[in-house]
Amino acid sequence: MAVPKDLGLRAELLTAKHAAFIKNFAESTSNFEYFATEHFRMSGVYWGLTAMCLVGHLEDMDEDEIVSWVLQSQHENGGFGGSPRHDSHLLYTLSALQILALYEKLHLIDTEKVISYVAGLQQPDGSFSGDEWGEIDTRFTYCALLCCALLQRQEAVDSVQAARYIASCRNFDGGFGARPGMESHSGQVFTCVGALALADSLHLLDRDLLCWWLCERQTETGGLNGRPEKREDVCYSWWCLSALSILGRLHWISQDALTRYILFCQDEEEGGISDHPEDMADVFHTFFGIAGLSLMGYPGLERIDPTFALPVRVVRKLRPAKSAPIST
């Protein structure tokens, strides 16, 4: 669908429709798709809480029980699961510091336990398992090094052997896939990005081919793909864009154009932001929306980090020296 030069009520961002969305959603615990959610809750808790705090609208939510809800998610072997009836997975265990990161309360966690179960997990080629049944993803290298980064404990994996493997999964075109010989994708692209940052290793990477191949991810609709020839998703302004400013690059994509299919992609009835214009909304797509926005500098929100994809505010009360520069 092509996008009008008059969005209407969508010329701007709806936060206080897509804070009142998020906070519905968060409250709506009897519904079809709140049950069907569980498995990845802890995921889904961190997008909206990650929303809600860009937008300015983190007090809003009730930060003594979703705190309490995270903390009873955490199982006897240090991880988390996506939710406390869900076994433990890196995936989820990084949503749930994030989310503790967003409220201050890391110290809360045995970190200990935390880092022994990350640790754990990390294969003899550097490669990490997302949980005990031994599936590899390069997603879960960046999950691991991120929840080290959070709890300054860097030197609990082989940050090294880890870069070196992320680079085994290095593509002719740039890009990265899921394992060695994988198809490149965006989302796994920015993982792999994301850990090599995290690990001081950005050298392994062809930084003007990856990120050509990253900007040729935009569609005429001014929205970004995943792969080739493949349709434009709201979620991609993040996973191309926290990519592309890591990398510096972030002007390497037309800004203004990316900008208009998010806000038209917006619901300006019930507020949040869809996948593609005229979809059913949801908090993935809101959340991606609102963090492809930030990283544009777009009016009134809070500046995201491209690497902890969390607030630089947050990471600069976490690591002062640490924080990723914002690329413009």
Given for the second form:
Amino acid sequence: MAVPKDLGLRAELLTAKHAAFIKNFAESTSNFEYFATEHFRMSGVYWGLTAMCLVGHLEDMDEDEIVSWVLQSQHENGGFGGSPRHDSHLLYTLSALQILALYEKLHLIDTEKVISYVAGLQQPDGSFSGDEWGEIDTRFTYCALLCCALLQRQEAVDSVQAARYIASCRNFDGGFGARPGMESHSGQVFTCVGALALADSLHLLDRDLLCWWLCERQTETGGLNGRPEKREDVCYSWWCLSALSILGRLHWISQDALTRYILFCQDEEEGGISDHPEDMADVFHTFFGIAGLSLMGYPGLERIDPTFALPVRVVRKLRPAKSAPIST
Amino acid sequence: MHGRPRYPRPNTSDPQKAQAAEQRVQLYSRLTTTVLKRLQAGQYDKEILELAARLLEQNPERALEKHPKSYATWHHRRWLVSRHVTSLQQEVDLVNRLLEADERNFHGWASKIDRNFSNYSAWHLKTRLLKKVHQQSPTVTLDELLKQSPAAQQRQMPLWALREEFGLVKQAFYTDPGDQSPWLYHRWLLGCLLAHVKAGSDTKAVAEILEQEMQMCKDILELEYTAGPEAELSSSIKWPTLTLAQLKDLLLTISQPGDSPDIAHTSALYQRLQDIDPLRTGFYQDASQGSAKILVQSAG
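For comparison with the form predicted alone, please write out the form predicted together with its partner chain.
Entire complex below, previous chain first.
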């Protein structure tokens, strides 16, 4: 669907509507969707809260209730589940730490327990499994390295081996897949670039080649897709853009065209942003659309850090003053 | 949300629908609570398996057919195969069915070896297979590759194999020059050719291939331009134009003093590309100044 010249009510980012949409979603605890998404709610909360923070509405949410719920989701093994009833997993451990970082409450957890959970998931070849059941995916390397960075315990895992494993997932097009041999995908590219950045190993990728592949994700609608010949989707406004940003090539896409695509995907009546203009909005795409706009410097939004996927203000507070900034 | 249309807006006022929705919520909530409680108590019996199956909408195979891109479901299937709960043949049959439904499902490709090369996933798989087939030093370590050590340099595709691949991909171009996948594969082939240059191989043979590819691009462009003005801004013009610019850059790299390769007008090509493909103006501007090096021997 082409983006019309006149975006009408969608011509600007409707921040108040989106804040209301997210708040309403958080408070809708009796519909089917609430139950069906319980196993990954931790990530949903992270997406919603970070979006609220970027649009300046974090105080609309109940901090105490959320922090308490996050802490209840930590299990004996030190990891966090998607919710208190669900088993630990690296994905939700990261989301939990990111939420606590937003609220400057990382000091409330037992750092050693979390670190030992994360480090325990590293394999001899440097990869990470998501949990005790052994699924390996480069996403989990990013999760693990970022958990360590958030808790300032980078030395707890073998980041050299971790970076080598990521490098072994490089493909002919400069991109990265979930495991060695798997096809390049923008989501995996983000996590691999993020992981290499955290491991101070960006020299292990072909910067120009990868960024060219990434800028080729932009379709005639202005939106970005995940890989060649696929349809554009607002969430790639984050996966592709953050990688381009880390690698200093954001100017290789048309930011103007992408901005218009994201704005066109807003729901001007109910609030929220969707993957495509004709689809229903959800918190996931609302966050990634806003995050993409933030990376492009859209006025009125807090700046987001492309490696940590948290507001820059939050990241600055994490690191000791003497350390160098990670993102360009 | 994927596959959920914004319009028409869901009707929340119909009492019958509201009641049905409420019942569904109650059932799901009861099932989840029961299953999770029993798991936590360590009760792994037949009944809980049946309850979990209901939760997963009957059986794992159905789950995949409804959600063919679920990472967790695919991982679970691999676990089942590793424990001989399902046979490898059954697995291959399932993957074939899913790939017939969606050729681009990379979970399926990761599970499968096949010979139907007709899309990007397939070209990607080809690059992996060709490396394996033509690897001359199977004992090269990742360390050696990363350090670009002499041992790693041996991992080149022989020129005869490259010529075959250029021939194959040319057929794809003439079938549909706007299809980007073979052009991206072509860039990789050029990168493999670059490896021969760096290794000091027969420069004349490499130059011959480059001239041949340049001629092919020019021929395709001529065909496309005669197709009419609509073609001017299409991807079937962009890809041969970009490839022509890359080929000229590569020829420049290997040209000797005294040669006069047709390397003029590269900047004119990049300017043309900005007109054809304005979204990527930033890239083309950097490329024309030599600060966008995409012709590399990608260490994939």
